[in-house]
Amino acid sequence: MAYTVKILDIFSLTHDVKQLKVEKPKGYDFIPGQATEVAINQSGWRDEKRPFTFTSLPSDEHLEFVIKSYRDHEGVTKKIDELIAGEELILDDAWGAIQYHGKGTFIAGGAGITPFISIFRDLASKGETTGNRLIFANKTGKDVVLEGYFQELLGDQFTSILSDEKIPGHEHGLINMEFLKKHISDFSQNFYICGPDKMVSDLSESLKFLGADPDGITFEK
């Protein structure tokens, strides 16, 4: 089913990431971590649907998305980057395999952080963040979405790693086998992975090699 919703508010989180607050259709529901197909309600764009994850809570009176814009080509995210409050989006029903199944380690790469935003907000609202950890990989410090929020929420259970910059307070390098062995002692826990396809595939294989239960690794298939 398609729903036409008005954009209520937009503000920038980083140099290329914006948070969009939009109307919530009556009775619309989702599970933290899920996504929907989104199109722009303008001529020539209505059939250009792209998947975006909800970053709000199911109990909120509005819906929210955190969207990274790729301004180097004339695509949907570049067009969304140009929208203003009052313009409209078209949403489908919610879907997605990334849902919380119990305490564990969350590993995100770049825009792959989005399903974890709603999950951690939901855990925070229930007072259940303890025992969960977030490892967040980006290229540079300016790419780290909601860094302050995650630092405050998780403390030393939040690790930021940068591939292209060395900055105090951040690890440097890639999330590879060596990194996993250094930072994780219990591979029997749940793991949640979201990011570029190759990263998800490589990390899933590395975690299984290190003893993780394949059924305990959650990612979008």
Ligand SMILES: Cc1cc2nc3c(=O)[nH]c(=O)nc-3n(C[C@H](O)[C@H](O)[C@H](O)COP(=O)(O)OP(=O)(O)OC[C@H]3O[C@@H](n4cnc5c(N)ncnc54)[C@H](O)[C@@H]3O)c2cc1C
Contents of the next structure:
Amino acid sequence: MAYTVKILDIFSLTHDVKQLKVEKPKGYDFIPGQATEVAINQSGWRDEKRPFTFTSLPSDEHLEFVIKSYRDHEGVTKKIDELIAGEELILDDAWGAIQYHGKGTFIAGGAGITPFISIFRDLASKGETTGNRLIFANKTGKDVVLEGYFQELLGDQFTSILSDEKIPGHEHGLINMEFLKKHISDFSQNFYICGPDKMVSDLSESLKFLGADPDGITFEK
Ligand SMILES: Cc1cc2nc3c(=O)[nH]c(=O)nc-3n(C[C@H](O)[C@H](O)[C@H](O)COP(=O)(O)OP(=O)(O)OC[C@H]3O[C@@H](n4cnc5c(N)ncnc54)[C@H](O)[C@@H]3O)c2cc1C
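Form predicted on its own done, so how does the form predicted together with this ligand look?
In what comes next, the whole complex appears, and the chain from above leads the way.
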């Protein structure tokens, strides 16, 4: 089903990531971690649907998205970057495999953080963050979305790793086998992975090699 919703607020979180607060259709529901197809309600754009993940809580009065823009070509995210409050989006129903199944380690790359924003907000609202850990990979320090929020929420259970920059307080390099062995002692726990396809497939293979149960690894298939 298609829902036309107004953008209530739109602002920058980083140099290329915007947060959008939009109207929530009456009775609209989703599970933290789920996404929907989004199109811009403008001539020439209505059929260009792209998946984006809700970063708000199902109980919030509005819906929220965190969207990274690829400004190097004329795609939907570049156009979203130019939208202002009052303009409209067309949403579909919620779908997606990523949802919380119990305590574990969450591994995100770049915009792959979005399902975990909603999941961690949900856990925080229930006082259930303890025992969960987040490892967040980005290129540089200025790419780390909601760094302060995650630091405050998770303390030393939040690890940021940067591939292209060495900055105090952040690990440097890629999340590879060596990193996983150094930072994770229990591979029998749940793992949640979201990021570029190659990162997700490489990491789930590495985790399985290190002893993780394939059924305990959650990612968007
Ligand atoms: C389930 C799911 C949930 C998602 N949730 C989110 C979310 O919450 N937030 C978010 O930011 N993203 C999310 N994404 C990713 C998001 O859907 C894509 O970034 C978006 O579809 C890109 O749309 P686009 O029209 O701008 O780019 P497209 O034209 O669809 O291009 C997609 C990719 O190809 C590259 N590309 C294509 N053409 C060119 C070109 N001519 N020049 C240079 N590069 C090119 C772009 O760099 C981009 O990575 C999600 C993806 C999935 C599958």
